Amino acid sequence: MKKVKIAKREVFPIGLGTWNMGDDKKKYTQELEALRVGLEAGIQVIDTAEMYGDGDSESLVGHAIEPFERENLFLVSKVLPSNASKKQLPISLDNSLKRLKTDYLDLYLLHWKGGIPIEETIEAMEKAKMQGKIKSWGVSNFDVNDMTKLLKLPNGQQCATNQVRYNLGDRGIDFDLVPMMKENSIPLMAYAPVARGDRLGADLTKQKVLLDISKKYHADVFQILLAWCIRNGQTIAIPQSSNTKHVMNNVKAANIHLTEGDLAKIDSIYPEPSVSEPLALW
């Protein structure tokens, strides 16, 4: 297993997302429990949003994390776009760490495009960072226009990584995306990375190249999906889940190294894209 280095800290390649985590009460321990069984397994990334469930999922991750040490941590929210001005980030951001019970974020993510100026986020987010309130910041769902044109802005280059959906079946950035921003050093965050459980229309788990080699390494499809979204050493991994059982399985997927003949098998049912494609979203 390698970890991914990211805004100068090296991590573990899967993290935990928590989009929808937070938002039903009833399963509010279970989901505690999942959060905390990841962490206790040796992940470190742990990625929110303000918008997950109103600051609902915020609060879930501030109660998780408790027992942890906090710089063995990763910390990653976003703020919404209508939020990302110099007047309101700051007190979105301040609301953030309210709610996780933190004194900074390790990584800020301005969630998607919006109609504020870039160019006065990054100066919020500037400011943020030097005031130690965040570590680092970075973008989501930017696809390869709009990294080009961030990386030209002043401090551009300051950005820390861009969060985008991708999975085997939803992998049109490597046609552009993932070269730019390999050229760039800027690693990328997958979220969706098992394809929301195959629910994205890709039939993934039907797929027999995929069981076959699932089966070669005594692992699951999700497992192998997995395998095969950190495969190039700069990418992770942010998957979902309030099951314990299946949160233990993400994190054994970091030790599955597929070969370049594994890779080429997948690749003949899932090619790599031969022309740009739109950034897939949600």
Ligand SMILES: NC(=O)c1ccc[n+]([C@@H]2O[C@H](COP(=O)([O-])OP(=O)(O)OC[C@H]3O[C@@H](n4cnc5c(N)ncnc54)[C@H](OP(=O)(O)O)[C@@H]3O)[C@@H](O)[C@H]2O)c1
Given for the second form:
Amino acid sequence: MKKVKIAKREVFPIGLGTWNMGDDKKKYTQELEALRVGLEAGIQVIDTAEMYGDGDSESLVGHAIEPFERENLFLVSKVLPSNASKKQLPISLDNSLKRLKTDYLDLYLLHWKGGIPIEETIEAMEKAKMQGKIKSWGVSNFDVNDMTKLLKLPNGQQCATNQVRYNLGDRGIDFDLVPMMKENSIPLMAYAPVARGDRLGADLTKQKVLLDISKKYHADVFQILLAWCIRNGQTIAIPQSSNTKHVMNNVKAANIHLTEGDLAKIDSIYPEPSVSEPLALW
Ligand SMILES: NC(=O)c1ccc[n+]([C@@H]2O[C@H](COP(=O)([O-])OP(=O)(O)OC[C@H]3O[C@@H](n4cnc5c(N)ncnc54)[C@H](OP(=O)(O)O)[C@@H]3O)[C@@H](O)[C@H]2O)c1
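Having seen the form predicted on its own, I'd like the form predicted in complex with the named molecule now, please.
Let us now look at the entire complex, which starts with that chain.
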């Protein structure tokens, strides 16, 4: 298993997503356990956002990380586009830090592009960095044109990642965004990497090719989806799960190294895109 370089750190290539976690009291204990099982097994990246459960997801994460060494973790949160101004971003950030019970984030992302000029958001992010409240910043849901423009702006090259939807059923970004980010040594954070437990309509778990490859590695299709996602060594996949068994399966997927032959078989049913495609969202 190769770690992924991000923001001057090297981290385990599978992280923990937390969308839809923390806001249902009946599921709280199970969700807390799922996150802790992942962290105990070596996961470092935890992805959350002020938007998730209106802060409840960040509060759950703050609780989950209590027994762990802060320096080993890589905490990611996101500011809403409407809060990404010079005035509001510091307030959002302080609230996130309070809920997470920490004094810094490893990475703070602009959740998606909004009405506030990106130059202003960069300035606010850089200020937060100087104050030690964030170690690095990045963006989410930026397409190749957005990224190209961003990198040309003052301090735009400080962008540490772009978090976008990426899975076998949604690999449009392989045409342009992935190569562009690789060229600029910017790692990708892949959301919905297991296609929401195959609920995005792609029927990935029924594909014979994927089932055959799974058998070869004594794995299941979701683990193959994750192994595929992180195959280039520059991607961190952040599957969400409230099930400890699934979390452990996801951790183990980091040790599955698909061969050129496996990848060719996968390409034959899920071909690399040959034209530019709009970014898949949510
Ligand atoms: N930046 C953005 O705009 C954005 C958008 C969407 C998501 N995200 C982030 O990315 C994370 C992941 O994306 P997502 O939650 O949309 O989709 P996802 O991780 O692809 O799918 C989550 C679903 O997959 C199931 N699952 C996970 N691992 C599994 C396994 N090994 N076997 C079987 N089922 C499994 C989970 O159910 P169980 O609980 O039963 O395991 C859950 O229902 C989010 O939680 C969030 O942190 C970011």
